[in-house]
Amino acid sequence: MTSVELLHWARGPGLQISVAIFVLGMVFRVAQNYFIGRDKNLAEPRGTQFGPGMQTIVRRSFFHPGMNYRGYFTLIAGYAFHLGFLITLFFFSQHIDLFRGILGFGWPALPASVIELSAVVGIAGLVAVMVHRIFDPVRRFLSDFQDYFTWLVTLLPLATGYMLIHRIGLPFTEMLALHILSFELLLVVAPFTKLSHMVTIFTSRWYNGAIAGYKGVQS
């Protein structure tokens, strides 16, 4: 298969096959935690559920008192990164009429400065995230190989799509075809590791703060 034909291949069959997957896949995930079931919780609610689970999503997503160095540091290099990449994939223009192939409407794209800006700051974080697993005996200890894997992902089409932008590398088609190889690969392994948090994250922040509200506990 020549460069040409891999990128033909990328846009359109590979491209369908991991929109599909993904969607599948991420519906399946959520559908399997709401089915899971809880065992009925025969205790006497000593607070209420609601209110605390919705505390508990604001108050792991900033700042809060008691947060040591280490939990700032995870917090800002998590947002620089999470920003960063959504600014990058929603934002560049040619990012924006893909969607608008698929979507059939589009919106204003950011000047190719900020994009550009966005990708290195959504590098930075990622590469900060993982000194700090590395460097951190704890977090080092805890992490397995998905923990890596899904980093490298991540970090795949943001590195490519850096250097498809200034021409490092390999030639253009055949950096286009692997920039957009790398992004349906996230694609395809979200739902299964831990990056299908992307959709599980605020409903399990929820539910641990709900869990915690009934027992009259703070989370």
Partner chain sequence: MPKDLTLGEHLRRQGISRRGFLKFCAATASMMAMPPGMIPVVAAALEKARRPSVVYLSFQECTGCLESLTRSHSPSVEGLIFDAISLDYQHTLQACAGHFAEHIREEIIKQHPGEYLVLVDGSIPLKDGGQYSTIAGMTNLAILEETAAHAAAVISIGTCASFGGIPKAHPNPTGAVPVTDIVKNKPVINVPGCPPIPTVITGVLAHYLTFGTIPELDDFGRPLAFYGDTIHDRCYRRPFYDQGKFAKTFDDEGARKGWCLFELGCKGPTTYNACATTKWNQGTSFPIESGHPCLGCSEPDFWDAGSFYEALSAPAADVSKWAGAAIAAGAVAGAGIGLKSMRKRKEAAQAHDPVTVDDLKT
The other form holds:
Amino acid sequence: MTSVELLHWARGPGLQISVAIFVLGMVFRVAQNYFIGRDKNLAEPRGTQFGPGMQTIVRRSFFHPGMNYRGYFTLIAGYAFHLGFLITLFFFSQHIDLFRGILGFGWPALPASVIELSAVVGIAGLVAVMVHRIFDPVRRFLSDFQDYFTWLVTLLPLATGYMLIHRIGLPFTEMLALHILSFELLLVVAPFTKLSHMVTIFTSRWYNGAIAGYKGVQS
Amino acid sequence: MAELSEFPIEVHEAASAPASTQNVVPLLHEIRHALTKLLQSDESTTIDLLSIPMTDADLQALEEALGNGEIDTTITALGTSRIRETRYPGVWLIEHYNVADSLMAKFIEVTRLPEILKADPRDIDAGLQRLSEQLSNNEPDETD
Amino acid sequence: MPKDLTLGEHLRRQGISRRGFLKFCAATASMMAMPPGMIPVVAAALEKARRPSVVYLSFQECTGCLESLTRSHSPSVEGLIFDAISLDYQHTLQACAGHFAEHIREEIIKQHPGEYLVLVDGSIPLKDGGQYSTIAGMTNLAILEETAAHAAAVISIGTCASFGGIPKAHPNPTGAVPVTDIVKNKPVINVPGCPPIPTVITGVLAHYLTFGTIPELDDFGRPLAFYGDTIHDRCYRRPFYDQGKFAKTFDDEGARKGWCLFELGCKGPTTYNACATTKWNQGTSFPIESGHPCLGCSEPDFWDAGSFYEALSAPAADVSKWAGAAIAAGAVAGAGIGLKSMRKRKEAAQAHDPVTVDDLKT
Ligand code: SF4
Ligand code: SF4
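Please supply the coordinates for the form predicted in complex with the partner chain, as a counterpart to the form predicted on its own shown previously.
To see the whole picture, the full complex is given below, headed by that same chain.
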């Protein structure tokens, strides 16, 4: 297979297959969660569920003082990675072209210099948590294959994208093909690993908030 | 069907000329280097200006920097060629045009005399024959 | 014109002086993208070069490549390259037709085995015995096999001959293939482009003429001297790409300011060709200078690489349909399995014997 064929495959069938697996897997997870149902709560409701559920989804994305028990390092590196990754994914103008191609609509992009920064921050955050994981004996003990694998699968799109823009390593055609393929790998792997938290985190947060709302307490 | 002139055509100001490629100053340094080499070891250098990415503005800046020297000649062979010595003796600007008068090649030569100006023995020989023929054609009357 | 003359002798006979010849060599070297230090070498080689016979075969093509090539055949130095070869067979250009024409081709094969050059434009249909394109009752395949068997080298002119091009585009009704699928035991040089830049065609011919060798090629058989950089590598709009300034439509502010055309579908970053440096129409400009994105015409399967006007980062196929189907399938499967486990749980609860005080007594 030549580099050109590889790129054509990645932009065509590869993308169709990986998006389909990702969407199917994620919808499956959420639908399954929903239909499994919960036991009927016999207590008198003291508040609503929907509003507090949604609130919790939003609120738990922000830092609040009680969070520092995990140690500031994990906190900062974690935020850095997630923000860097998401900004790069959703606000790089060439990624918006991709979303427009799939969703039918786009949104304004951030300037290239901001994306450059977010990508670097994202990569740095990922590397930092891995260093921490390897050198901290407890964390190392608790890590299994999936932890390392999902880390790599998350790093690859960021790293190949950075190399593509800065023309490090391979020529544009090959590098673009690798970059797209690495993202497709992430899509395929996500529903079946702990990476599925990118969607299921919202379901579980909603339930948390909803339960609290039902009881009439602040979540 | 609508006539061409019926189409509304808006003319916007053309995009400003591409900015300078910053290639002029390094080129002048290269020429300086070539001149030193010419003086010290009688070695000539040729630079192909069309192979260096330069905008029209760059080329103009380069020509202005080099200026005009004492020699400005034109060769007529397969279209014209213009050969100029610049303000710096030994630095020549050579432009080759084809018969249709479009530029085909543009060089800077750093040399005492561009090779192409010298007469070639084969051409001299052909010329010599032509001259001799002409003389012998004119002479018969007198020798008879 | 006698063929046993060297090129130098031939040009002198035409009254071209040494100065004219040196000028020709300088322009040729510049055209071949050679360092000027090579000019004396080029001159020495061209002086002694013999004029090769050239057979130009046209298969499934649109004659655009020949149009491009003949545009370079102005009375110029490039034109001299054409004097420097002996174009003996080209059925669009030659005066004779029918059996006469075919006879010439056969004669060349017989008289100059191993010496003549074959130029091909167009792809070769293989489906149904190759009957979709025939000349004088012979299939393109048969003509190519017969002619290439005794050639010195084959040069594929244009994307169709090099990679199959438009005839090979999906669904490829004629089973078209490029020259390299058929000619295996001869050197083949690919000069793709739809059409190729005339100067590049003549530059490749000049290289062969000068050195009698095949120039250095890339993985796709393209001469590195002309196809060594991408359009994007040499594009004057590149600074805008790097700054992330893109034209979004053909007449927005960005388009007027000359910003990068990536989002309008420019394939420059993945396209190897000389347009950005050599340019078109006697060096006037190239498509991006006129505000149009590069189509990627010198790359394999450029016709099937998604829309010309979709960004390289956008999907090249319909992904939304697949995603929609996946949502439905995922929801159904998730609901099914979810409901099933819910039922199981209920059944388990029902099957459960409540613990009574009696049970505890025993
Ligand atoms: S216009 Fe095309 S070739 Fe030029 S910089 Fe933009 S993407 Fe690259
Ligand atoms: S700019 Fe691109 S599409 Fe246009 S001729 Fe050049 S390589 Fe082909």
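Between two forms, the rigid core is the largest collection of C-alphas that superpose within 1.5 Å. Just so it is clear, the structure is predicted and the values come from calculations on it, not from any experiment. Numbering follows the first chain given and starts at 1.
Shown in the overlay between these two forms, fitted on the rigid core, is a CA shift at residue 202 of 2 Å or greater.
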